[in-house]
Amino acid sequence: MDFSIRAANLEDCKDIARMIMELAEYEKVSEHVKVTQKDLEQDGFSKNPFFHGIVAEVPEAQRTKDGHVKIGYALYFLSYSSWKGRCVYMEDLYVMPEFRGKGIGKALMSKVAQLGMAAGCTQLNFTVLDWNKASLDFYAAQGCSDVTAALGYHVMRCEGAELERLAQP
């Protein structure tokens, strides 16, 4: 399979938005997606971006039946651990179903790891749904460990009205 991995640019936001929705549909949570193409453009390609991205592309001859050549992506950002120091957090890793099992997901994840290490990061963090056995197996094969099982941590969230209430002095 011929493909390339490169840094995402502003023109990729339409395809990234499409693939975010495809990922959300696969994860059965599409009703939660509020991010738009415009949000991605503003949040990822401004002076102080909130995230970085990479895309996987195939040549025109291998495009999808719908005409897409951008067939995978990863979004990531730098974070910090009070125990370990610099970290990279991979928000999304997605490859369109017909292109899975061809090394594209591994190449995307490897690139995120390379970029994190180049920035001095000592760990790569991400979440995966507990029912997604294919992804859990994939990540385990890359040498990743489940910190929920190993250390008992749970991901917590505060949003909407609760976040507004929490932000009150």
Contents of the next structure:
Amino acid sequence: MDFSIRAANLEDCKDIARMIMELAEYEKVSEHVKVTQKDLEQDGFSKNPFFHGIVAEVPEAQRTKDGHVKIGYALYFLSYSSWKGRCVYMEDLYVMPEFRGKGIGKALMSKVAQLGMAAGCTQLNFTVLDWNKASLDFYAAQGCSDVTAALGYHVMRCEGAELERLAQP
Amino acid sequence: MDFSIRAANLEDCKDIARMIMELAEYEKVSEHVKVTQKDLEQDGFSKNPFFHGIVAEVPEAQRTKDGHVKIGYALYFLSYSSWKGRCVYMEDLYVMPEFRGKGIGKALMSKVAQLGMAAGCTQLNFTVLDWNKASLDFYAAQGCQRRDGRAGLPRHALRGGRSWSVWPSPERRLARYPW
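I've shown you the form predicted alone. Could you give me the structure of the form predicted together with the partner chain?
In what comes next, the whole complex appears, and the chain from above leads the way.
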């Protein structure tokens, strides 16, 4: 299958917003998505972006029945480990179902790894739901390992009213 | 106890590097620390920093037996959730043992939360080791929740999400580069 991988631009935010919702539906959490197309435009394409995007595109001849040619994406940002230094965090990796199994997900992830390494990163981090066997198998095949299992790290969060309370001096 | 919380500067990198090693020893992983004082200076204080730091200081009269007045720190960076938008990630939070229990850790974390919210963030995320009961209790008291296991809601946590990482592995090359 013919496809191309390229950096996302402002015009891609509509399709990225669409695919974020598709990914959220796949993860069974679509009611939690608050980010809009406008948020993506503002947060991803301003002077100090919060994230970067990569888009996978197919030729017109392979567009979906709804007419989409942008059929996969990855979002990532640079981060830091006080042990290892520069890292890249892959926030999302998604390929529309009918385009899976053709190397597109791997190409997207590989591009995140390349760009991260070009920026001096020595780790690529991400999270995956433990019921998501297809993804777990995919990531294992890419050489990834589970640091929660290996080291006992747990993901913690503070948000909403608790975050506001924490921020009080 | 008298203490102050302020943004870290280039001169703090020596003490931050020292305290990173102390934290790594506490977490029993000091052999994994590769970051140096020079890395911190370059990565935290250049035009596009990879992280930001906050330092806790005590007056000279309360310096440690080794003469340190910088006795705690936090490192954080801005991040993103494709569901919720802008987030802040707290990479490290540390207070030297003899200064714990005095509100310094809470003040450091509170500052991270304030700065994150000022930048439009709606989540503060971090990780903690599952055997670290003192820290787990501290974070619960600050209103934080575990996002893996059964404690909460998903994003990456429904019924036991996992944090994954590509660790340097001689066998696998994701991007065709030597690690």
